[in-house]
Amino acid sequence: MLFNSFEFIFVFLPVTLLVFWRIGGIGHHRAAIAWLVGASLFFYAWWSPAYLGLILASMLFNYAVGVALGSRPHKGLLVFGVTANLALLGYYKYANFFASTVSDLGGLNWHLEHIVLPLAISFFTFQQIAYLVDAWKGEAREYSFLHYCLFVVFFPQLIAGPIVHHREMLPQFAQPNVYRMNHGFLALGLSIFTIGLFKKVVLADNLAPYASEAFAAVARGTPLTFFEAWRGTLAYSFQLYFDFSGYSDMAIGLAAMFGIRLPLNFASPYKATSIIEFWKRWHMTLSRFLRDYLYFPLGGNRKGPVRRYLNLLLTMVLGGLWHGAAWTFVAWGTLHGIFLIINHAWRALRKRLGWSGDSALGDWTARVLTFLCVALAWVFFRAADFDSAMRMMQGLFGLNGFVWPGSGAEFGIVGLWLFDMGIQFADTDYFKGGRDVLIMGLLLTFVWRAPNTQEFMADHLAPGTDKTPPTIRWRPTRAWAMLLSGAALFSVLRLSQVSEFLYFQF
């Protein structure tokens, strides 16, 4: 089931909202946990019944583990949980991957019938390994198999993040004022939620046919030119940005509903003047499980600036690899090892020469060379295969030459200066010209220019972080209650064109 779709909005959530306040305001609080497992794993199971069973076994095993590694916090039954369920992901993520990258290699007609990826596979394994090493060093316990499901299957994160912590959760629904209904988490947690089914529906949506189009283009072996390559790569870079932000801000938004508050995963990550400040910024609970669980237990920073390097570069072909059995997602993931790499060395260089002064203009000039690694990366993270990924390339550093769409005629004498530089003028298929300039220059300065959503609800998410002015902070105010209202109404009439989440796929 989708968080923008018509039967989550108008029956699911307020079903689920209404019975759990109903039950649990006359005192039932266990009753109410059980009723709000029952409504996850139905949201679950809508979208594929088949995956229920593997849900449930993989929580069975994780709890008996987790009560084992709870009472005798023995290393090898830590070992045994975390291999199983990197096994369970590995079998039905990568088993087709491993047996064609076999098959070509070896030149073998090996191959395995196609293994249907269970939805949000990748989001509960995780969650559950970084609950077994938590047992394992007596940071979380528990001793209900309801409350566990709770943890593992609460709706709002169970099916693309953020990757929680059991303390983090847990202790929570511990909490009697969530169990009736209150007026403030309400009115937080639907002002959260409206702002990102905006950024999904209103913006990533409408990007999403501008991607689309340049990138089967190039999967059909079809030459992109300058422009037309920039325009499709700059506007999936935008539509993934929304899509994940809205998908962040609708998680947390619905958690807020019940009165719980979610880790924040996403923090305006395009404004990040390096590739070390972007990845504290995007999906940033799984950048957290990857340096808690991956980079340090490899040695983190310290046993030498080599072996750091290293770690830093086999976590992120990991983290890539985490993302989708495929070798465009390997590079994708040893492209941000090797920015890694560079800024950790750049930043030692400037400690050791004592460049320590920064200005406007170097970080501007730093956030926009951030921006375009990050674009330029995600090309292989988008691409069907190899192939695909280079041709885009081809057309971004200008290979397949420089084409305006038209006469030139509107530019005048200028026309004849730009035709000197090597720009023509022509009919082009994918890139519309100023119209298209524009529209990626207003989504390119909202992104950096405009707060977060943390930052309009300072107040309520992240009290004392935010610089911005308290004028334009959200309030539960007639005023806001009805510019959001109005944003609410014109996302749902767009309801007609519903699409998955882009992280849906992970």
Contents of the next structure:
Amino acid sequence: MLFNSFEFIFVFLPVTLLVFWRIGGIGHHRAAIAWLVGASLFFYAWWSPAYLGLILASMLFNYAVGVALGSRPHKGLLVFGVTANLALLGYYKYANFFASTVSDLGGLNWHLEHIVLPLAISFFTFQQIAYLVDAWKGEAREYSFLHYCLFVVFFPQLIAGPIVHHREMLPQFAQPNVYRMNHGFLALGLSIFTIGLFKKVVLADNLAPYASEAFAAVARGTPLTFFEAWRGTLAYSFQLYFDFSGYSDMAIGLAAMFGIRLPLNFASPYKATSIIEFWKRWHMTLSRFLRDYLYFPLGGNRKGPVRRYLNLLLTMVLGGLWHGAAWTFVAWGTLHGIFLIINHAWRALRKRLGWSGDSALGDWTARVLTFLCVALAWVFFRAADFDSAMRMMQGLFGLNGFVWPGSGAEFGIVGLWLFDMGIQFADTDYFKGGRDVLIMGLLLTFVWRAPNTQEFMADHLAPGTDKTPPTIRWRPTRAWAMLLSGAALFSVLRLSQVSEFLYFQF
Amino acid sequence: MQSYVRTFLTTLGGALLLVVGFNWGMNPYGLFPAPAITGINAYKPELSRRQYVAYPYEVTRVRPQVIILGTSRAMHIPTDQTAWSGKRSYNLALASSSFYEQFRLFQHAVASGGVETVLWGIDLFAFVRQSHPDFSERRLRVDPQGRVQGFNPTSYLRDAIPGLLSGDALRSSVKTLHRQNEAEDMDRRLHANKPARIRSAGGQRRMFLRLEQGVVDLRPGESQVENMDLDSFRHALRFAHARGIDLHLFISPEHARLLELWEALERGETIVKLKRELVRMNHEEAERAGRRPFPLWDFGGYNSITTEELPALGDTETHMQWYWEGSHYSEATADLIVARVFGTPHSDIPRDFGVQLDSGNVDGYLMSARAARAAYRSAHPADIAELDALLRRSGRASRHQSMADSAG
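Alternate state requested, the form predicted in complex with the partner chain (shown: the form predicted alone):
Below is the entire complex, every chain and molecule, led by the chain shown above.
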């Protein structure tokens, strides 16, 4: 079920909440948890009932292994458990990719039937691997199976994260106030959910056509000119941003309605002034998982700079592959790995040379440069294949010329100078001139300057930590309620144009 | 916090109820059993934007005795004809539909009850057309084998919810309310705003050229009659015989310039072959059913309607009597077709407009069309030269040249 669907908003969510409070309110906490687990499984099965068995089996297996590891930490059992999880993920996610790669390399004619990727498998596999490792370390408490199920399938975070840690989730369900309707939680949850819904259906979905048509054009082999390629690439950068930001807000908002606080997953990543900072702001729970369960076990930064850089690169390549079984994702991960290495090397150099000065100009240069690197890397993330990505790059670097739509008359005398600079004036298919520049400029200003949801709601999410000017801070007033209900109405009226979240495919 | 939640939910709930109530009442796509009130919502200009969604439901409610089927060409046939006066009629023609989709709508309308007479405008390209993205089998009362299916509430909800609760529906409701003053000439609305449409398109010769350019750009595939979906045609005939439907078929009158273009694109032979096939199938199915073949009229070919002169380029004031552009005929032409097919008196019908094809006359008729074509070409050298230039610009010169030489 999609968060941005009628059935979710008008049927599933109200029924799930009301029944949960009703059962929990009379003290039947276990029954309320059971209800929430059942509802979450229904939420999952609505999409692909065929894989309900798979997720149940996976939970049963991991719970059993976790309990065994908790009572007797045995490394062999841990390796077995982790391998089994990776094998499951490998089969569903990478078997086709592996077969086609081996087939291409060896000139063989291998062919596998197309295997459908079960929804959320990348997310629930990672969460459970983390649980097994912690159980082996003796850091996982003994939870009941019902609680364990809730930790894996709690519907706000089941499909596309955040990748939650059992330590931050399960103790919250021990709080008695979770089981009663709390107007404070509900007000917060409704507001955050609405902001997320608006980002998704109004911003991301309206940007999607710009991105799709440009990437479809390069996939067809059409060369794009400079401005067309940049419009497509920026549109995708913003689409993905608002899609994932919207989803993360909705997940946090939904959990908040139950009085549960999900970890932050998205914190204005395009404001980052370095790639290192970008990864502390984008898909934060994935970065945390990769750091704790891949980068650190590989040795992290404890084995000298060369090993550190290799570990970084390997972590990012695997992180890329986690997003999808294709060489374009490997390329995306590799690019980010290289960016991170350069970033760390640059920091080390600065430290050695004793450069420490911070300036607004320096910050902005770094922010723009970081954004450009991230946007260029998204080309590989989005493109249908390598050839399409390279074709897009040609356009982005101006190899197919610079064409501004129309006659250039609007530029007056400057038009002649632009013409001398190599800008042609002719019809363009994927760039509409000043209007597009304005849209992209506004979006860029927004992602760089506007407060994010957690800053906007800082008084209630994390008191005392924000820097947002008080004028645009959310408060539980009548005016805010009416404004946000207007945003909710506007979003609901766009729900009939169904669109999935981009992160559902990972 | 409690008052915040209350304000949020009541504002949102109230606004949603208003939207739902307004959309239900205005009923812009005819999806709900809301009363039709003259001056408020009786005229539904937005319905044609949602034809594929709305028509299956509306035809079930209207239960017409006469239906018109076909593509956007047949959409121009007004339903207020004397030929069927006193009967409920409904124009069920769908823009850009394939013949299969038309056949399924035909089955659906018959299953909904009451259909006695059908006027079916046949466009030969509908036999090669892909399914329209808005078409869905789930809305129909019968499966492709003709078995009646019960009402499917889930399917209805999938259409009704966006019809009640979407920005699109809200915009359509507002437009419906706004445009009630256009309702007077409801059936002939295209005719009513003809001058404005022609002016904004830059005159009718420009409209012809734009369509012709589109036809050339499409580079119609080398589809052979053998690959076309003629099974749907056969099934339609069989279904009509089985249900005792009074079916009238006609091939749309394309303008002579378009026929010239088909010849230049080497589609002429296919069209002749296709017409022969339709006649043969009509004959075979009638024999099988032990009934007379359905009347099958051909309004295509070179006759005094299809060879109508075009205004000069840039002339936005002169209006053609019989055409919008080469493919879409006017309401006046539609009236002639209906009069000819149903044998109702009409003072303007030229003698050469419309021939009823049967297995006895089809060969002779198609032969005589060749002579008529030669006459058209020699009488309209400027039109031929214009098409020639169009083809040359589009890289079709060599083919056309050889055709021009052979015809010359």
